[in-house]
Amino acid sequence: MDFTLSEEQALFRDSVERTVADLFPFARRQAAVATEEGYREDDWRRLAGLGCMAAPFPEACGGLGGGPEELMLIAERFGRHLANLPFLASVVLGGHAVLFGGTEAQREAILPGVADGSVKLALAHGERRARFDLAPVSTVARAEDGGYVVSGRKDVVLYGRAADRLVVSARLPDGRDGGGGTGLLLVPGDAEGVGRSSYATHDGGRACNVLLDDVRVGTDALLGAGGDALDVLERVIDHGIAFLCADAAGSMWRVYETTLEYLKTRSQFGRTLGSFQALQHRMVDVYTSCELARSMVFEATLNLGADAATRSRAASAAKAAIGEAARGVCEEGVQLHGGVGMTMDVPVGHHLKRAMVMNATFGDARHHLARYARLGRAA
């Protein structure tokens, strides 16, 4: 695999790092995450003229041609500086499912509004009782009246909120096909019968439970031809795992240099506390798990574009390994910070708090080890 960047690529990244650096100085972050919203649409539109939205979409859809290598760059500057945004939900969560899943007319109609930052979708797919499992959907779409009538629930929708329109799952009992299957349709978000209850998560993004009570929408909100959706949610939730692998992984470097320049400055018994060789010997585990992890990300993002079964083993592997040496990052910064670092007033501890998330979202280290096992045995 060839992992050096192109021209165009390395100044696109340092674009958005000198973009994300100015946008989000901790303070002014905190001040963005308090907010109702969570995020200030003025920095959504700054990075959105900046091309990130665009960043992974195709030319004819208003996209610059890009792909995972760029949403690559975009989550490991995202990480770096704990930028909370509606980016996940909307490129590349409700963004990815309409491209891979729509017809070229539908693509052609949505993404350009996603590309170009005015237009918000979210991915409306998780259920109480399927957890991190993708097929299990109770949510129904039945033909009435030449469209559809969506009833269920949705629950943790990643910035639901603050979508224009929201993906949804749901079981199609007269699907096209003849067979039923699981559909993905597009609900606008103010539309009557849609219920949405927001709150915080654990790092300061924000989420929402869906309430979808006899929502009637017609016959193009569904995407595609109908049918079995499954494989375009499993390879949504593909690029997913890959963004928020980078993501953490950038976060697991700033949390290393972060607490290096620390150690190198903070004294105690008159010396340095880096001059101690039990710190030095933790930091090299540290500066390990880093490298670790981007070269699983590495791997994660090339892979995005190869068949389904390597795709996943890939995605699962990374997600596994990253979820649990970005946790064991984290708390060792937070720990070597000593008290400081058990407060909210210095960004470690928000380090900690997006690894943690991390390893919740999309299924955990113990989930992602038996999805790896399980499609090795099919391999």
Contents of the next structure:
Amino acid sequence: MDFTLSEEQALFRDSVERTVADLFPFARRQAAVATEEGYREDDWRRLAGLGCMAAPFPEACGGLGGGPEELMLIAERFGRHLANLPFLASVVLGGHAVLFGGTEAQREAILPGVADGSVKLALAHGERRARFDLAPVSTVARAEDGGYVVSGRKDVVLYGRAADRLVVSARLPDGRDGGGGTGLLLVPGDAEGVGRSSYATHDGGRACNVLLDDVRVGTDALLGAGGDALDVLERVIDHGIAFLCADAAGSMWRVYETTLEYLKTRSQFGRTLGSFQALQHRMVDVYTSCELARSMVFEATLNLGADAATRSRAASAAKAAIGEAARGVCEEGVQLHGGVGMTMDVPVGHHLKRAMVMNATFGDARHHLARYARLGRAA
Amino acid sequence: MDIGYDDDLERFRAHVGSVIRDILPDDLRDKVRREHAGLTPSDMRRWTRILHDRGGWSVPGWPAEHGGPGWSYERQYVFERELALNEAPPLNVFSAGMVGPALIEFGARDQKRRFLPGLANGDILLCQGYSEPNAGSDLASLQCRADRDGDDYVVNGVKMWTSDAPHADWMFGLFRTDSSGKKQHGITLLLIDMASPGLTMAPIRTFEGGDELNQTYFDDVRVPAANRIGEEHKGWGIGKYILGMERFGSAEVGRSMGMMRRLKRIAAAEPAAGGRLIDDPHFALELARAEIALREVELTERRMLFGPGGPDAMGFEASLLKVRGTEVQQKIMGLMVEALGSCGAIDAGDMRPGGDNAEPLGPDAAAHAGRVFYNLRKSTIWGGSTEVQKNIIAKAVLGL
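The form predicted in complex with its partner chain, contrasted with the form predicted alone above:
Now the complete complex, all chains and molecules, led by this one.
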């Protein structure tokens, strides 16, 4: 049992904190959210310069040789300062799809660009009909002229329009019935036949629906040796879940701190709000939720290298617990701020939006409780 | 970082686990499986003796000079967890975790010699004399008097909620020796022989039918001053030290983990909608929720025990473990009653003395689940109620 960051990790966390705090003071953050892609390219480059995008990748792929723990440290800072960037989309989802699903040659060709921030990826997997399940993919890749022709539609692809390349999941052909399993294909964002309609999410992030209309790619677009990529997807999404959980925990702690500060300074009836026992006990519940969430971030993050069943069960436990806790803490934060909590210019409501988006991404608490139960029965 | 055991600790776990399975008498294991129903003070005495004879395992944190194995915090943690997961009774917490360490820290040499061996081997059973009719959550307002008379104190008054008083050999209690100053001042910690003349007790029946609780009356009970721990009037600090030793244990995470395993066994055996209850999606969701809530407390406890600085660096943050741990335990016990369906209504204890379900009226668990469920309502009340814990956290941690 070791709950202490290494010296390098502590230094890394501190430098990320300084930079993210510098880039995302609330007013500046709001201005970034209002730009076309919802973030500033300059901010992206500064974090790349710090090594954030390179942190989780092996050195052979242009990375710094870190992993889940470094991603956790980054995510907590992002959540704390409500930083909106295509980081989850490109580094965690797209980058790890290539890392886990690609051949060595593909990894070494693609990841250095992701790691230095010059290339952005997005994972185009989710389809409305599948809801949160990973398995049913209706997008199809037909074999044609020594390559693939991809057709289908992907929904709520995070930062899909900012991406240079999309990692698209599709049913692969085989000789007879077109049921060759799910494959992951790299599709240039500007390939002919790719339509991307971008929109904002509640938290000011960006996503898009991707329409793939007979998009032609070469055989080398297929990640890995082909065959079923569902295991890779599950592993990638579990990394995404751990990242979102750490982000949410960072956000919760910030809400706790600012709400506590508000209770200590705001006076009504001739006394500070924090002197009322009814509010004290609610605030203790908020604090408790934050501590428990911190533990579950470790549960998700530090099990990412375990066997698939352990990893997924830990990810689902954390997603269910933190999903509900983050929403609960942020709702309390709004309530305890009183009318001020309803205003646009105070961050607490924006933290609630982030929690709602977190719950809508990769499965809500209900979904993950069921997945957790299912995995427990299989064990 | 690592949330699990390293190789060394894992080897230790495997070793103590297999020893526990070897030395645990079947009848004690069966009582633990019945959620401790029927586990008596003499069972605890016997179990303490068995552990003690194994090399001081009854007092895992005590140093070798006082008969313990002197295990590190990590090993103590692993050992206590293994006790629970192997369905063994817990350690005697008053002896091993509270009064023993206080005697080692504050006791006179003679007191250590007199009491420590008996606490370690089970010859001495303790009861706690803290609460009074008018001093519950507000413990410092206790009034039970100990007046100095030569080499003795003369004790008069009443103590409340004394668990297992008729079986105890000694009481450790807080008594009022001075009422002139602040209420925390003038409290003295005494060890009182339960066979002392003038000491009487009456059981308090709890609503599930139990009689472990008592009211203890003192009528000119003479207590030698040599039985005082620490200085006169300064017992409050030691009393709080003793309670502080238990701020981790009172979450009962290990016991709840054992309960969760048994709950799953029950749910796998109970029929539901043509299949098994554990496969019922609604029940499975509730079960998952409770299991995850327990995991949250387990990991938070680990983090607080073994984070930077270790348990000694942890303050009242740890109180949240008691708050959440007891809530989760009550939730699990509630699910156990619900899992029994209509048989969850059976009060086997009322129909059969001892409630042993000798001629099964329903599933085995029906013989005890209801009573234990009611009994465990106490856990959010005693040892500092949930509301008092929240007051403490608000003040000490949040600064409100």
